[in-house]
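In the block that follows, a single chain appears as C-alpha cells, in the form predicted alone.
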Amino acid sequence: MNVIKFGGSSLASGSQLKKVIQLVKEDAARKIVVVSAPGKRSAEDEKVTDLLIGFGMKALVGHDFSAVLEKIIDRYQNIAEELGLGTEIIDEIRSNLDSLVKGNKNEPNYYLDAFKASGEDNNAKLVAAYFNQEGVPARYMDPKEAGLMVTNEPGNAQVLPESYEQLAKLRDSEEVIIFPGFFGYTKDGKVCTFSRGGSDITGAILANGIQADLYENFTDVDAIFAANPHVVENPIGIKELTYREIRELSYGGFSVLHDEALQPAFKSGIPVQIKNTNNPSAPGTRIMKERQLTEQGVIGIASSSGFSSIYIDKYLMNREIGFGRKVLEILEARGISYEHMPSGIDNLTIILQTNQMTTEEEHSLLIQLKEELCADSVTVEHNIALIMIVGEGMREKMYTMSKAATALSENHINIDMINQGASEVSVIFGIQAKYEDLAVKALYEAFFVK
C-alpha cells in the first residue's frame, strides 16, 4: 500500500488532473492520494494558497474581498468545467469559503490558518468527485475524521504521536482515499497548518501511519538534481539519496521537498520516490535510509544566501569556562537562532540569518556581546552565502576538501568560513554572496565534470 502525493503544479488544471488519475489507475497499491492546493499554471499565474492568504487578510480587517474571492472560485470552476464536473462541487466550495469569513476573528492566527488550509481541503473534495465520476471509487477524507491531530501552533503545527494509531485505520479502506495536505486539527478542534509547503509533511505522516511500502511524491521535475538547474546548465539527476543527504541539501536550498517532510518517513524507514507528473517514465530519485556508495563521493551541491557572520575575538577564550554558553544565552534571550558556530582558540564566529534582526537590534547585540563577554572585538559582516557539498561517500574519499578549495581558489573566491559536520556528510563554506552562483558552478565542474 503506497501513499502518493501531488504538488500544486500537478493539480493546477483539469488537464493535469487527467494525468493524476491515470497514475493512480496504473498502480493498485496507490490507495492514499494526498493533494495540494492548485498551483501556478504559468510563471505569471498565482497560487491558490497565495490568493487565500490575501482573502483571509482582507476578511480579517473588514476590507472588501469580493474580487479575490471570485478569483479563487474561478480557479476551481475552470478545473471543474475542464473535467466535466457538475456545479454541485463549486457550490460546496463557495459555501465553505463563505463560512470561513464568519470564523472567530479574535484569534487571527487560527482564523487565517483556516483560510490557508481550505485550498487543499476544497481541492481534495474536487479530486474525489472527479475520481468517482471517472469510475475510480474514491472518498474525500477529512483530517479530523482520520485522526490527524496537531499541536496548537498555527503555521508551524507538529503532528501529535497519538495520530499514528488513528491513521493506521486508513489501511482498511476499499476506496481510494483523497486526503488534503498541509493541515490537521488541534485537540480542541481548530484547524492548524504545517509550515508552508507542508503537504509533503502530510504525505510522510500518512506513510508512517499506515506503514506504507513506499511514499511517492509527484512534482514537476524529473529528479532531484546534483545542483540547481537555474545555476548549472543540465546538471545530472541523482538516482539515490539517503535521508541525511536530502536533509542537508534541503537546508542548503534544494526546494523539491519541504525540509521537515521526511521526518515521519525516516522514523519508519519508508523509502520516498520523487517523480514527475508530466514525465512519469523518468526514473526520478529514491530517498532511503542507506544506499550503496559509489565512486562519486560528493552527490550534490547546494547554496543559500541571506546570512551574516558575527566575529568575536578574545585572548585566552579557550580557557574561559562557560564562554560559549554565555554567547548562546545572549542569543536565546533575544529570540535569535544561529546556523553555525565555528571557533578557534581565541575567536568564535556566529553564522545567522540576517532577517532575524533590524539594524538597531543588531547594533544593540554587538554592544551587549562585547560588554558582557569582555571581548577584545566584536564585528559583523553581511551578505554571506553558504555553499554546501554533500555526500555520504565523502568520508571514504581523500582530497575532497583540497578539490573544493582549489575550485574556489581558481575562481578567485575567498573562503570566509568552513564547517564540517561530525557526520562528515556535508562541508559548508561561507563566502561573499555575490560569488554564490560562480561557486556552485565551480564546485559542480570540479566534482561532476572534471
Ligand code: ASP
Second form
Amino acid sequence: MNVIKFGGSSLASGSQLKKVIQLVKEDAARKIVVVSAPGKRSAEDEKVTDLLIGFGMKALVGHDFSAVLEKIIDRYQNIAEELGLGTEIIDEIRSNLDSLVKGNKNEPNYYLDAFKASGEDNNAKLVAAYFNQEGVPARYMDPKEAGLMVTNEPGNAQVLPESYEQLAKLRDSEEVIIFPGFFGYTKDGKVCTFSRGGSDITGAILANGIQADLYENFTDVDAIFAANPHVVENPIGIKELTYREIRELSYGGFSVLHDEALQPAFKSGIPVQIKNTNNPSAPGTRIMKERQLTEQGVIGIASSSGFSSIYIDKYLMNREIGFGRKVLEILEARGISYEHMPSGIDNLTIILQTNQMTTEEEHSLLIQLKEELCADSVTVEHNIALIMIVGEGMREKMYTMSKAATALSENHINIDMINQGASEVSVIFGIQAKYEDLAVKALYEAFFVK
Ligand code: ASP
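The form predicted together with this ligand is what I want next, because the block you gave corresponds to the form predicted alone; please supply it.
After this comes the whole thing, all chains and molecules, with the earlier chain placed first.
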C-alpha cells in the first residue's frame, strides 16, 4: 500500500486533476491520496492558501473581504466546471468559507489556521467527489475522524505520537482515501496547521501510520536536481538519495520536499519517491535509508545566503573552562539560534542567520560578548553565503576538499569558513554572498562536468 501526495501545482486546475486520477487508477497500491490546496497555474497566479490568509486577515480585523472570498470560490468553481462536477460541491465550499468568518477571534492564530486549513480540506472534498463521479470509489477523510492529533502550535504544529495507532486503521479502507494535507486537530478539537508547505508532512505521517511500502510525492519537477536549476543550466537529476543526504541538502537550500516530512518516513524507514505529475515516466528521485554508492562522491550542491559571522578572539581561550557555554548562554538568553561554530585555539566564529536581530540588537550583543567574556576582540561580518557539497560517497573519496577549494580559488572566491561535519556527509563553505551563484556553478563544473 502506498501513500501518494499531490502538491498544489498538481491540483491547480481541472486538467491537472485529470492527470491525478489517471495516476491513481494506474496502480492499485495507491490507496491513500493526500492533497494540497490548489496552487499556482502560472508564475503570476496566486496560491489558494495565500488567498485564504488574505481572507482570514481581513475577516479578523473586520475589513471587507468579499473580493478575495469570490476569488477563492472562483478557483474551486473553475476546477469543478472543467471536470463537469455539479454545483453542490461549490455550495458546500461556500458555506464552509462563510462559517469560518464566525470563528473565535479572541484566538487570532487559531482563527487564521482554520482559514489556511480549509484550502486543503475543501480541495479533498472536491477531489473525492470527482473520483466518485469517474467511477473510482473514494472517500474524503476528516483528519479529526482519522485521529491525526497535533500540538497546540498554530502554524507550526507537531504530530502527537498517539496519532499513529489511530491512523493505522486507514489500512482497512475499501475505498481510496482522499486526505487533506497541512493540518491536524489539537486535543481540545481545534484545527492547527503545520508550517507552510506542510502537506508533505501529512503524507509522511500517514505513510508511517499505515506502514506504507512507499511514500510517493508528486510535484512539478522531474527530479531533485544536483544543483539549483535557476543557477546551473540543466543540472542532472539525482536518482537516489539517502535520508541523511536530503536532510543536508534541504538545510542547504533545496526545497523540493519539506524537511520536517523526512522524520516520520525516516523513523519507519519508508522510502520516498519524488515524481513529476506532468511527466510521470521520468524516473524521479528515490530517498531511502541506504543507497549503493556510485563513483560520484558528491551528489548535490546547495547554497543559501542571509548569514552573518561573529568572530571572537581571546588569548588562551583554549584553556578557559566553560568559555563555549558562556557564549551559548548569552545567545540563548536573547533567543538567538546559531548554525555553526567553528573554532581555533584562541578564537571562535559563530555563524547565524542575520534576520534574527536588528542592527541595535546586534550592536548590544557584540558589546555583551566582549564585556562578559573579557574577549580581546569581537567583530561581525554580514552577507555571508553557505555553500554545501553533499554526498555519502565523500567519506570514501580522497581529494574532495582539494577539488572544491581549487574550483573556488580558480574563480577568485575567498573561503571565509570551512565546516566538515563529523558525519562526513557534507562540507560547508562560508563565502561572501555576492559570489554565491558563481561558487555553485564552479563546484558543479568541478564535480559533475569535468
Ligand atoms: N497549501 C499549504 C501551503 O501553501 C500547504 C502545502 O501546499 O503543502 O503552504
